[in-house]
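Just one chain is shown here, as structure tokens, and it is the form predicted alone.
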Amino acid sequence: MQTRLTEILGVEHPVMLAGMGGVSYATVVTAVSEAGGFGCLGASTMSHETMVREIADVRSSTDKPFGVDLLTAMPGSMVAQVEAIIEGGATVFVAGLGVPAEVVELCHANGVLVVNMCGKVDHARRALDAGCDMVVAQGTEAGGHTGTVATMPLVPQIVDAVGEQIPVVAAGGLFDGRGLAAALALGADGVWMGTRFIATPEARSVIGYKEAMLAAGEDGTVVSKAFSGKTMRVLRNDTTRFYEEHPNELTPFPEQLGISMNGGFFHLGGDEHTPGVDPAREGYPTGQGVGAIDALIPAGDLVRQIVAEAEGVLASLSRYAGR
């Protein structure tokens, strides 16, 4: 399945692993890239040293393209971080929050593509003006930090605004091949999937995360500021309910992030061995597609399954052509 996305990324399939902080580490990134998709490290929760090590682990495990996702709003030297991404052999830099205008030229001078996450049409226009090579149109159905516009109306509007100039990738609530087929029908060139890839053996997670996802229904998520001070779609639990009932105790980002981490109910970057995790209170970023997930599937198999299902859907829809 070839699109502008596969051509510009140099991959077989238009399926991108979301660069999820705390989840998208080298093992799952390598598995996705090896299967012909595009793996992306979620470096927003990593120290600089950890990011460099994870990049090296991916590069030593596969010769396929991969990227690194950072939150540009986080403190620290963006230039130094991007230089490390370039030196490590990544082919794409993804800006999770804000347009990274100060590093676009640096990336392009070193053959690295720049991707920007967008929740509104204006975000996409600014990304195009800044020289970004593609945008991800992420609807509010997505897990983690998210906006207010749903995927179905957002994607075609961003396609209309910038799609003639650069590829648009759809994200938010997409979890299988039907979502990929729908994204292509909306004019996107591929998909950026997060939540579905958390439910893989290779994904990093703290205790209880995957189990809670498998048990959740389609209404099991809520957009809350409880864990970072910014709107984040997470699994509904005791912590989200507490702040719903006590909104006056919420503080702005990044103060609320410090409160949740120091308070022991948000273990960013932890794994199944991280102590002190209470599944009833822990922050588990999760998209609305979670209700459709009922089993862990190896990441490589998942890539191939998504593409095969999308091809089947598109073939079946061809019967409507010409009627």
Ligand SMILES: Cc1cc2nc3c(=O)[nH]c(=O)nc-3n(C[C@H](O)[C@H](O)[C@H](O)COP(=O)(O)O)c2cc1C
The other form holds:
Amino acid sequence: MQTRLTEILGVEHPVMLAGMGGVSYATVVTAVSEAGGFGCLGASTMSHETMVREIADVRSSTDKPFGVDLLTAMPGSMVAQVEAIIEGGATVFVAGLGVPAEVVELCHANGVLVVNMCGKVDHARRALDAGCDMVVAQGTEAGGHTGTVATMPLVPQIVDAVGEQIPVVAAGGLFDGRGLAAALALGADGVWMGTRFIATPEARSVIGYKEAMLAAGEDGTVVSKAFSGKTMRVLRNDTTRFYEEHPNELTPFPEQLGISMNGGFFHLGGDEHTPGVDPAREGYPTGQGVGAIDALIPAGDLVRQIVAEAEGVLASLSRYAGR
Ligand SMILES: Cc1cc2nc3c(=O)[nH]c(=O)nc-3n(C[C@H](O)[C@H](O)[C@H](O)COP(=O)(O)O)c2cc1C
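Having seen the form predicted alone, can you show the form predicted together with the ligand?
Everything in the complex follows now, all chains and molecules, and the chain you saw is the first one.
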């Protein structure tokens, strides 16, 4: 299935693994890229040294293209991080929470594409103006930091605003081949999936995360500022309920991130050996597609399954096309 996205990325399938902080480490990134999708490291929760090591791990495990995602709004030097991304051999830099205007030229001078996460049409226009090579249109259904506009209305409006100039990738609540087919129907060039890929054996996670996802229904998530001070979709639990009842105790980003980490209820970036994780209080970023997930599936199989299902859906829809 070739689209503008597969062309620009140099991959086989228009399926991108979201660069999820705490989850998208080298193992799952390699598995997705090896399967012909596009793996993206979620480096927002990594130290500089860890990011460099994870990039090297991917590079030594696959010859296929991969990317690295960082949050523009995080304190620290984005230029130094982007230099390490370039040096490590990634082909794409993805920026969440803000347009990464100061590193676009640096990336382009080194043959690295720049992608911007967008929750509104205006974000996409600003990304285009700043020289970004494509945008991810992420609807509110998404796990992690998220806006208020849903995927279904957001994607075609972003396509209308910038889709003639640059590829648009759909995200938020998409978890299978039907979602990929729907994204293409809305004018997107592919999908960027997060939540579905957490439920793979290769994804990194703290204790209780995958189990809580398998148990959750489609209404098991809530948008809360409890874990970072910015609106984040997570599994509903005792912590989200506490802050719903005590909103005055919330502090702004990034202070609230310090409070959740030091308070022992957010360990994103940890793994199954990280001590002190209480599933009733822990922040587990998750999208609304979670209700459809009832098994862990190897990430490479997932990529192939999503594409095969989308091809079947698109073929069967042709019966509505008339003669
Ligand atoms: C655990 C988790 C961590 C995330 N971390 C980041 C991040 O660090 N940077 C970013 O741009 N997006 C992040 N996101 C958002 C994803 O990139 C993606 O847009 C989202 O997962 C798509 O929606 P879905 O979860 O419904 O598939 C995160 C999402 C999750 C679930």
